[in-house]
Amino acid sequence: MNDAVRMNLAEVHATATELLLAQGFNDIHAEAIANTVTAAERDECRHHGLFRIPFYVNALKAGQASPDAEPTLTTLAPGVIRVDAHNGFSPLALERGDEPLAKLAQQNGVAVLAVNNALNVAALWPEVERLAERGLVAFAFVSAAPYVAPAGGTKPLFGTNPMAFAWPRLDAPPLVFDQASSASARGEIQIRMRDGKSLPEGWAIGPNGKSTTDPKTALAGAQLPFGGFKGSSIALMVELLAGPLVGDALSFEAGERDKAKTGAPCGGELIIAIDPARCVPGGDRKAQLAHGELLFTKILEQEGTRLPSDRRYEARKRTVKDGVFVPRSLYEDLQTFRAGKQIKKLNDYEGDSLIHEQALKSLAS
């Protein structure tokens, strides 16, 4: 990669931790966020790696995120745990809820974790992957800020509303997918704007409600759900699961609360964990998972196929050995944070605060 800084994963973690501490996060929040950022860099999910540091800082400096809130856990029912993040970012709350959720699922067969009042700008796959590594089947749902119009509509209402799923495997890392209910991720549109590229048809509409392939017009208008009414129904489901079901905000409500336009919505997340051994007579986990492997084998027999998460696992093998490449301009910008300063015009990006202008220009494709 041209003009990039090579960093090993320990350096990524140390850098993220130092930057967050310098900006005012306490030790445990800085550590949890750095864990999430490092996992993303490790798996070459760069949009959730060091690139996200400005999001965390911007929300903190705007007074919308707590730098030191300790999440609190409450048992709501025999199979339901609630973790209140108290307006802190989600990584620490998710770490606090991980083991209690897993134990409850192993005890009852199925358990639910309701996360409340958490700012979330991270991917969903880390939390479900951790549960699958414990031998559990896992689902996660989270809403976002209002960017996506419902099918047939013209105004932003839903978030990009991702959902994640993980399935444990016998002799391989878990099968995991994490995907939005919109036709594209928000960042994909912004990257195309940066690079002067047009959008595929069906990704977005402009403020006039007409289809557009221009990224700038799309960011001023609304994204579209994938598959029309099918994706819209999934987005609706995620809104209800991550909002009213757990007593938290809908995407449009989270957007209204983001007064400083940080692009870091505060809301809820629903995580479901199932112990597969408790779902069949006799609890023959090996037979269950072997049956799943039969499906995976049949998929891979067809040329051109792959399993979800395979690319991330291949990247993981490379980066553990060779490190990661961080665009120099992004690396240099982040050193400003190390000094306890902010990048100027942090949320000045054509009226869309999700990705600030300086970081967007510096992020490599």
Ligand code: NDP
The other form holds:
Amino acid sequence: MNDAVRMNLAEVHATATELLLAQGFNDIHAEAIANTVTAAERDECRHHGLFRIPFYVNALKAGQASPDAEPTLTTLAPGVIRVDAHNGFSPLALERGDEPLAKLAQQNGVAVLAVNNALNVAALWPEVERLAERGLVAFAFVSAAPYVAPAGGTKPLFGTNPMAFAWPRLDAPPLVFDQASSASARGEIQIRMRDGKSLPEGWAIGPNGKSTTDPKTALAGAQLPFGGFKGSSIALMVELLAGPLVGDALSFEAGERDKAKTGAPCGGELIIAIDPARCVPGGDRKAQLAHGELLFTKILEQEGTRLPSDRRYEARKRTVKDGVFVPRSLYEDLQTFRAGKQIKKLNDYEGDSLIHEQALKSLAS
Ligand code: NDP
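Any chance you could show the form predicted together with the named molecule after that form predicted alone?
Once more the chain from above appears, this time first in line as the rest of the complex follows.
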């Protein structure tokens, strides 16, 4: 692969950490963000890997993200805890809430973690996967900036609002799905605009409310939820769970707060953890998980199926051994920047080119 550079995961982590420290994040935030970025590269979820470093830095330089906020943990009710990120990025807040949430779920059967005032530009699978590794069933919900019109509407209101679910397995890593509630990721539309490609029908509408296959018109208009009103209801649910339920912003409010349009909205996240053994009389976790395995077996008996998260685990096996391929343009700019020099050119990487360009300008300033 001539247009890509191979890096091992230690190099990915070191590069991310050095860049974040050089830009002013304190060591615990830099470490937590670098862990998140490295996990994304490891699982070949590249839109949340090194590609995101400029987003983190851009929000810091715009004065929207705290470089050193210490998250505070409080207990709100016997089964409800809260981590206030105080305008820091979410990875550290999630690290702080992880263990107390798991312990509470094991004690009570079910527990809820409300994360507040956190900037979130990451995937959700790491937090639910970690809980399922401890034998818990887990859900996570995050709202974002307003990009998606409600079903039948024409104006952006919902975020791309992902939700994630994890289920522990007997002799395998947890089953996890983590999906946006929009028909496509925003970055997908921007990639197609960059590449001069049209969109499939059903992804977006233009400012006139009519369906469009033109990426530029789509970005000026609104994305659509997946599956019509059904996806719209899921986006609505995520708004309520990650916003009013935990006392935090709706996507459109987070969008208003993001004055510098950094693409790093600040808001809430809801995580729910359930101990399966506390959900049946006598608590036979092994039997419950074996019952779940039966479903997975039946799914996989059908040709053409796979389980969600299988792709990530396959990637993980490969990348832990062989490293990852980072687009050369991204690698070179990060190295230039790492050496303390200005980035001379603004590249489109493999994703969110518009926001990325803005972010790189900020990195170079
Ligand atoms: P995808 O559509 O790529 O994947 C969604 C889920 O479906 C994944 O769990 C994936 O598993 C699974 N999947 C894909 N194909 C199959 C298949 N053939 N059979 C079974 N399962 C399958 O993700 P999205 O584009 O919806 O979201 C991408 C990421 O962006 C998520 O991690 C999300 O959290 C994040 N995001 C974050 C936002 C934020 O504000 N922080 C906003 C919006 C999205 P696998 O991983 O194994 O492919």
